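The form predicted alone is given below as one chain in structure tokens.
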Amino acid sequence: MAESFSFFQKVNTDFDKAARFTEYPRGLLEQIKICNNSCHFTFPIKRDDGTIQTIHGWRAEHSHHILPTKGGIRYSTLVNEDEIMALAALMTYKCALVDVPFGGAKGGIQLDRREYSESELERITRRYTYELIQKNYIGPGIDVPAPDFGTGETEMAWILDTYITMAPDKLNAMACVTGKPITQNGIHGRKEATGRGVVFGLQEACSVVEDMKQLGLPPGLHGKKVVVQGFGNVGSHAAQFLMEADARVTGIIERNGGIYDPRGFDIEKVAMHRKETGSIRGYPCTQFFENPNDGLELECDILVPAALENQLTAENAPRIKAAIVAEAANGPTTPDADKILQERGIMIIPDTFLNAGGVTVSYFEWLRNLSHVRFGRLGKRFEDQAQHAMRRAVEKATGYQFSDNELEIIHGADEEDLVNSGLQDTMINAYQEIRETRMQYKNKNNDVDCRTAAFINAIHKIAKSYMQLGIFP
């Protein structure tokens, strides 16, 4: 039987069943839940064949706790207002739960992007940008855009420049929208900031020596077989971190098809082979199934859904092979199937967590356009000067002298480094908040998988901010 369940309403029942470990006033829990503004706009678009072809958007503003609001905007023929709303209701708890002090918000565009020329993607883009200013839906203090599921860096140029063209507040301007390319001002390590998020996620999950035992295996991701599902920005940068951390990446999913290899995958040798033919169908020396739902059945210590919702459900759930399942996606385990997987065993690490990485650099960057300062570079200088001394002290100490190769090793933490240390260091405190949660109820006798462990604490964050705003005691 087909499940029932929109997607929002998914998101909203992950909520109460958090909601109920709390006890705040049902008015501070309906408002935390509820969807503040959302808003429906179509505008008509001139194809380069000379039609008029009419174009529906949508942006949702879910919580205005702390603004700015934050989100991407995603270009898939699945694009609607319910899908909207629930997604932007998961960057309200995602921000929370990482500590990011953005409301949530999501917007997107109901398009297929293969079918159109660059061209008409960006007059597309553009007008959307327009209508998101004429509606007040975008702005450095207001709503900031993102790229997500069909757009990038170039979608964010677009709309950054039709920003700035009207905005009155020309000096903070940049900080409108993140996601842009290093040139427009972005920031290092932001592009592939899910992904890495990911890894950094479960490389903190898997370090639990407890948990790991309970599922039958050892602490770390050395040697631990995965298959990713989706192989776009966030699923192919996912791959790769895992493969460079030790980890084995037996299978790849894309929409049409995939590729199963026991022995693992060199992931950037696959990229490349994507890049030259348009797929990963032909890679050489590996299995290639017809139906992408089969990969997610394949035998696997951890299954990671980087693709869209509702790819776990309750026709596939009982069949999942995975030990652990790290939603890298946005709402890839429909209600039914997260029952299943939670009563067989297999540890969910949602997404609320999970996929956080790209919002967390996205703030990075926010702050960096607003302080008009690049990251490092003011310390960076003295970093590098300390370190030389440092070194030239051990050498005049020892007698040793370090090879060139070594040198380039030892030197100040540029921007990147300090991107992604920020962004290791937010994903193991969000992560160890939410276990200690978990324990704190399981010694109770209370069941709280970690999802819901994550939804109580984001309704704690968020309810503080209502709180001290003094709308509610």
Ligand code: GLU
Given for the second form:
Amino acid sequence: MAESFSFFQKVNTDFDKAARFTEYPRGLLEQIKICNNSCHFTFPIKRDDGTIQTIHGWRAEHSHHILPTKGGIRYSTLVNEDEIMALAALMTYKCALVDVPFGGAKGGIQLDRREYSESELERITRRYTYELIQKNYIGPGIDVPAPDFGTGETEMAWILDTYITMAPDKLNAMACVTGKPITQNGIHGRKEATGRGVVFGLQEACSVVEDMKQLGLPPGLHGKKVVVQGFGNVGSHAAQFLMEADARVTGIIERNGGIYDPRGFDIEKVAMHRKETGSIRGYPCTQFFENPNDGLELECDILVPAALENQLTAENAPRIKAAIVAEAANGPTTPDADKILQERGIMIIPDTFLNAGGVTVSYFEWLRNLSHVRFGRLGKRFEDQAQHAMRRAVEKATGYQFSDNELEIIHGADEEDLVNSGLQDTMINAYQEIRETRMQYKNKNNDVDCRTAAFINAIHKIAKSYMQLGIFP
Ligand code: GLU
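Based on the form predicted alone presented above, generate the structure block for the form predicted in complex with this ligand.
What follows is the entire complex, opening with the chain shown before.
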């Protein structure tokens, strides 16, 4: 396939590859694949200097097989209709794969947020939200946005406030958007969720002795050398949790260069430096790269692209040295690069699975908003007391005294414990299902890669819900 194919065509190529392994009627497969709705909004905003500028925004709802639809809103100069439709489609497959009951959607505004003041961004976000409301593209049971590249909690708070202002009597209005600040009905652990999910997913993949042996690696994350591309919300949290899981983050790449140190970085210190100076440039390291692309080709065990799409291409794929490519970003590998990497025996852990942590915890936030109660509120104190009564009984019966470290984990679960436990369980189950599918085909002498297996699983799950709707036989 030529690399000039659009992002949405690339997603559909992966879909088609997997669809060949299923026996669903062509019409059903077409219905799953197609993007149901997409809308282009243009509106004027007055800049701080008094000039008027036209802003371009989009929202695409890829699949309504389950409602609401769900997906982030990104602010980037690369945003266009094709990109938004592709990302919305990836949301559909991602949600299906991890059993999060949403259809896929995505939105975006074409801008570089660094060129706008805070109050300009607020005006743009609020106006975009009005457009969504007016066109029926937002609502707790309709379509629920979330953060994505270039957006975060603050934008979500503006979206919430705008929506609530327009619908003050709606009891569930606060479930109209996720990724909100904790003080605005957000949930603990949402900000870190995508990065944490990446590490839970990697931990599971790396625990399979047989698969690691094939890659010439020992099982587990311990000591594995990792290069992370992107140090935004996803990349920085993934790097932090990788370090905590005993992996060695030896390379970090940003848009204006990369840093390398074979001893591994202390991620908190790098994050601090970045916060103070605005960049990872100047952080003490063995080697600094002016050209960020060079960082992708560093010697390592795991390469984690956590930035934007189309980073691994036919051009650089032959020189990638990692044994595992862990797709924390959406669509970082082009189909040509995918083919080259697979042929070279590199394992690709696909985006549809690996970055599903964000939407998984968004689902928990949405449930929390609909139930109007914080997770753990009812049971925490009771569990605390029960566990401590049990501890005292064990200590009395055995004479053993629990250490302070052991006592730390004896407590009733609070919201963050529950969120992380639900996230870990989700990532483990989804990976096992992907692996089962691979094994099933391997037994029939078909080598199915992780991405194709993930798409096969997603297609089965979406097809099942269409059939439950009674539309297809
Ligand atoms: N933007 C994130 C993603 O691409 C999260 C979406 C959500 O939470 O709805 O998965």
